[in-house]
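Just the one chain here, the form predicted on its own, laid out as structure tokens.
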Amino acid sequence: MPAATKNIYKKLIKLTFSAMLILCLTACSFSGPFGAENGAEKLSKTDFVLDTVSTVTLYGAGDEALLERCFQLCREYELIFSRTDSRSELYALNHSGGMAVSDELLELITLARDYAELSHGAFDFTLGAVSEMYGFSSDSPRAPSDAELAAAMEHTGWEKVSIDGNIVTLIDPGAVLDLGAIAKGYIADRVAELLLENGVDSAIINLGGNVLCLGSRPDGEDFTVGLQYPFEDVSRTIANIRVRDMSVVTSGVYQRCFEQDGVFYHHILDPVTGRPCENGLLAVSVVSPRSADCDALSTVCFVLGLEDGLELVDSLEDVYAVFITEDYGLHYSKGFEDALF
């Protein structure tokens, strides 16, 4: 990685909200809970859920009670999908080795398995024990020893998960499922459904940088989403894109990272080695109507690397991506520039 970036990442990792994506001021302002934009009433709420700072902004419809329901829905899903919360359903599954699960957990595990199969294992949701050793979100992250890593990798592999009806079984009892690479996208989609059911057709759902723009701006124009310049303050963008009824999700090396003995470690792990991917990429941003797809594909494409990642995105309908390489070059999938600039 560029030497200059190593000197500034420590400051960035301390930010509570080090999201890869920010909404430009032309899209909305989060200066207060009430306001107006082009004559449309705006209502916004920010809270700490899903282990990150999240904001939901409504335009022209909805009320404070609906906003609170959005955040309550996030908390309910967190108690299903969290790997670390001992009260969660996923935690119970990981510690039981197999059980009947809720429709929501079944749906998300099935979707995760679909992406694992599509990517030939580049998306591996059984890396929970490996990522836990690194402790990227803890106060004292560390790189595991070769022996520790080898022992944990023995229990990974998405094929070790069996689904029979609503019974999910860990064929390897030592496997630990981690849905962190897809859960926020899935939850953003559910929040959008809640808003639509309650008459809101213009909104921004920002779950810690997983951004879903519902409809368009009150004036009928597209929302503008800024892609953060890697390793810089969140206010500095490397590109601005236009979206409506689209989600934008980024996987970047600086979102959760640390340095140990002069070596830089980030949270996007290679399912083959269990170590952070080293493929010349700094970030991948994916744009598509469904946020769960963006969430999963941003990780998949990062792990696959520039060439294979672009090939995959180009094979999918209504999916766009931009890859940022270590030289800060921008590499777009087919149709990206025509559709989003």
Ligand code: ADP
Second form
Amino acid sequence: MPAATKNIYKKLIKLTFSAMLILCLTACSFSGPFGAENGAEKLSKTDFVLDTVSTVTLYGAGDEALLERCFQLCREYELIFSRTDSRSELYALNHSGGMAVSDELLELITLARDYAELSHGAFDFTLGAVSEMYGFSSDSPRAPSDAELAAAMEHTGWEKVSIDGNIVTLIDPGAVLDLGAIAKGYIADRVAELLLENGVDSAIINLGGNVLCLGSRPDGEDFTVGLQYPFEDVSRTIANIRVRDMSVVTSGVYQRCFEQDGVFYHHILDPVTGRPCENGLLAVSVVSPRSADCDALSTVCFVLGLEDGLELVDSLEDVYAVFITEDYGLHYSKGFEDALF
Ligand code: ADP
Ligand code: MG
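Since the structure above is the form predicted on its own, I would like to see how the form predicted together with the named molecule looks, so please show that one next.
After this comes the whole thing, all chains and molecules, with the earlier chain placed first.
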């Protein structure tokens, strides 16, 4: 690895923690004093949920109690979808090999399976045993040996999961489901529903960079969402886009990563090798109305790579994407610039 690249990687490792903590995308827009913007009241709360720092900002309606309910909802979903929390429903499923699951877990596993099918396995929600070995979110991440990796890869493959009514069965009992590439998007959609039911029609839900803009700014303008400049401080953006009633989600190599023996490891895995994808991409941001779709597709597109990823996005309605390559080039899907700048 060239020394300059190595230095960048060293720097990014230092930055990663703070970047993860705040945003991978900055739902910036505009800020005014005393919680009021353009005459509209603004109410905001930030908390650590879903293994990341999340912020919900309401404009013009809602109260502290509603904000608190948003975070409570996130915590409830965390107790369903977390791979690591031993109290979660997914944990129970992973350790039982098969069981009747809740409607929510069924819905998310079904959606994950749809994206696995759509992407011909690029999206693989059975990589849990592999992710676990790397421990990207832990204090001591490490790269598994070839032998460890080969053993874990024996138990991956999205077709090893069967769904019958609300009974989910791991056909290979050694398979470990991991919904980390789609859960935050799904949860953001549920938070948006909660807000709409309670009369809020202008808000930003930011679950660790998984951003959903509900409605428009209180002054009727589009929200501005800044896409983070890879490896730089979150406040530095590489592009700013204009959205309303849209979600923006990024999968980037700099979000969860570490260096070992001079090698850079990141958390988006190639389902064929179990190693981090190495395809010349630094990040993919996807924009679409539903946050679950954005979340899944940002991972899908990253794994597919620039060419196949763009082709997939161009074939989908109401989905836009920008790919950032290692040379910091920006590659937009069809219509992106017209719709979002
Ligand atoms: P983030 O976790 O930062 O939101 P992503 O949405 O891109 O980022 O999801 C990456 C996470 O998804 C990883 O941390 C891992 O748990 C899981 N994952 C890694 N590779 C894949 C893959 N090929 N398909 C599905 N999930 C994956
Ligand atoms: Mg994702």
